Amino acid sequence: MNTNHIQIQDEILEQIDQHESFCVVGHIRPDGDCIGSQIGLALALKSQGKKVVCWNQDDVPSKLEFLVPNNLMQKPEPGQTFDCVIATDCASADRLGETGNCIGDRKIMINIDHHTGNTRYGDLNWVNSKKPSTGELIYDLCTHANWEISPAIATCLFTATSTDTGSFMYPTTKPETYRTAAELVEQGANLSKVCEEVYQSYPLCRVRLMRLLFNNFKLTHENQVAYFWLKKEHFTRSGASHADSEGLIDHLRDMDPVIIACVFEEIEPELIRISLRSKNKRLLVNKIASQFGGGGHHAAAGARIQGKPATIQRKVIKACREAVDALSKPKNGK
């Protein structure tokens, strides 16, 4: 492992040793990597005798609730104090949502993340964009500290690693990712439970939402760009929540000859969340997202954009088309 990463881990462990009360926070609209790394770290801290609570603005998605012990995940409480706040899988302070407004009274804040665009908002920052998941970073921290990894911790970190690599199918997956996953299974990760809860237990409302997607998606640019609108009426008609839309975009990306997929999600009448996915390693959707104030990974990124829906769609689809066209241009203009 890189010497700098070992040094940062040592600094994090030194801070953990010095403090007693911890709050582990995650980003808005938490996904598998967020919840898995967050709860995995919290359980590891508790095993060291620390007082720990987890805070998120938004609820845990139903498919991830099996990871969370009773009373560990709570809603933010203004005025509560902690020795140490640790943010996992969160690229910027504003992504903490309302949780960010409730953690100002602390001695130190530690930021552990793998996103390329992380803003280094902590007092101590460990950001490794070469890792495909934050769960792997938490695993590295636990093993470096020689902490025992219980089956519950292993299940959390396996879920984090699996979900953020698309079940080990995204091009970000590295050989060491498989080794980490194997070690977590050896240490008791409940693989069958993860598969059942995360990948094989969709609620009926999500299936209704999926039906709306297949009935209404659009193709453009010689079928290389696919997009779909998720409007409030879709959630009302299907009975689904925003958490139920997680992963729907993958169905668009997986079609052939689609190269890039985009989902526009109506948050407010003039506030739109865009999600982008690419299956061409040269088409970097985080660069598209950055044009609209967002960010993410090479193959998965997003942004929140204020404005008229029609204007937003036109600008984003234009950027997607330009990204596809750039694939056919010779490198360095030659």
Given for the second form:
There are 2 protein chains.
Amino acid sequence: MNTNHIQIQDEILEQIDQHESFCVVGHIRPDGDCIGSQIGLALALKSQGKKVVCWNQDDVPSKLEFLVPNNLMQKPEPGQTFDCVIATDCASADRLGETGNCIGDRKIMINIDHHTGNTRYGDLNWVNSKKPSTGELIYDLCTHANWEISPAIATCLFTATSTDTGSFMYPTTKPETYRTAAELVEQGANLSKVCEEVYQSYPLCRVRLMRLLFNNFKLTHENQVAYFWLKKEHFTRSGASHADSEGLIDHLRDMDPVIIACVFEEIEPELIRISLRSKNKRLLVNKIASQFGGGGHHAAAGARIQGKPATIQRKVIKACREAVDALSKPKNGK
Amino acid sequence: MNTNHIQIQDEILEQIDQHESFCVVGHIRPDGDCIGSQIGLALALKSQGKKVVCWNQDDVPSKLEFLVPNNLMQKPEPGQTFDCVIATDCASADRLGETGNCIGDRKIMINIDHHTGNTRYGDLNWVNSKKPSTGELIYDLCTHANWEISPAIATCLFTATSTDTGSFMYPTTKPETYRTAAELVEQGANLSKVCEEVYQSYPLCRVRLMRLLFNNFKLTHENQVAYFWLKKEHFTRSGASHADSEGLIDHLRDMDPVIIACVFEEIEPELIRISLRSKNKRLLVNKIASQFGGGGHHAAAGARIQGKPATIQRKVIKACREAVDALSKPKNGK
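Starting from the form predicted alone above, please write out the structure of the form predicted in complex with a further copy of the same chain.
Below: every chain and molecule of the assembly, starting with the one above.
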């Protein structure tokens, strides 16, 4: 297993060595691990003298903007070509969104990710689902390559590692994750900036969204399932954008005795995005999400579902209840 | 400096070696660092064959109860004596509260703490304010002593380290803090349990308190000062206890552009507890707290103030505004 990971890193480094121009892309609705990995890798490539741009379909969330140097995030011109495209933290070609259209013309596509369900859409695929963040993979790649990790790179990779582990809180966090964090701080990761920008700077429009959540969430199934509808009017009333709603679901998950949290978000009148969180190791929300054409991690997953909101709510909550009930059923053993 | 820390640890270990019966005490309104350090140390002492009880004036918060084995937390009987009393995470004899009365009769008192303003009230004082948690000091003591760290001890010390650094988020977190976390996880710290119990199990009464906070907090001084009154009726209406309100202030602090957050809590009609948080390195809330007879850390401090609520609010908010204004004043240079 380890040998494989070293071999694939060697192959990736060989490809990087052979090429000049790079586009580093991430997933739709980019989060801290996506942006941190993407910008961290882009800066590392630039420090090796490469020509690099980054691109995502959706904007960088404002709390992560401090990670992105001017002019690094640039939508490729029509007809612009790259030697090499690298996707970070993106489980499937689908989740590249419109980015996919901009990067069709390239010699090689490299896919670096930690999602279990990664569809291996690259020419070279380095997928390690044992790592709690893609940021840690990029860190491993940089150290394996013996590239210098500047304070800016360290800050990006620290942000990636920190956000995808809930600030080193989730049980997915490994001893080596903490050691990676230690090394990134030693290499100049700006902890103070990350803490303030990423975790302690919720804009007041987000605070209004929180108020709406606390006033309107619902509990069902003996308070084991919590859910909330993020409606278009909530965004209008609060002045918040979709990016501001990231992580809102954690407040539902963190209630006792909630086991599954679900946020329904009205994307279009009959297109609903669901986000799911589980806090029971045996309750895998990516299984629920996959019933609706989505996916994700065991503890955090999502899907986009077409249909009438009331029907979708009924079906999703039913699936959640069944998943909770299955926990107390005796195992199918002999 | 380091030599001093080793010397004092040697002295502490010598005292532990020479004595048989121990009482480990913590501060009023114990938090994760207090309970984690206290129980972690008590378990370590027990594993060395010592007779140990623990005691605090106030109850263990429910989210930390999983750390405390049956019968370890016991109010000393009247007249009960101890060879050695060890206070963990307690900045002053005052903050021991009523515990102080139970432990008067002892041969030696040892004070292990990381608060800057520690009053060195022990016979032996090990105060290291460079450490973000007392938990890390206890970990250092255990490893210095070559004591085995059981999974239960590791879970206690991990909880201590994690809670006092905001889950390794605050800029006070040091590279060695992450390394300590890595080692504690390797020694069996139950990350899954800590995550669920400490961070993801807010009782519904606390959720109701959150709702009250989001519906009633105030912003002033161009939204740079946020405050909230925790009134007796809030506790009645929500069914929450004082322990449930711990950390509520973080939601005020984490708003942008808030610099200082303040929670006023009605203890008695004319006795108000204030809690203060700062997110600017140059704005030291322990200085504000000390104007009102309190103290604490740079970023987190508090005080108990007697007087009319309206008067106290006016004075405290004035002090907060002045502290914010002082940030933009040119330095007192030549």
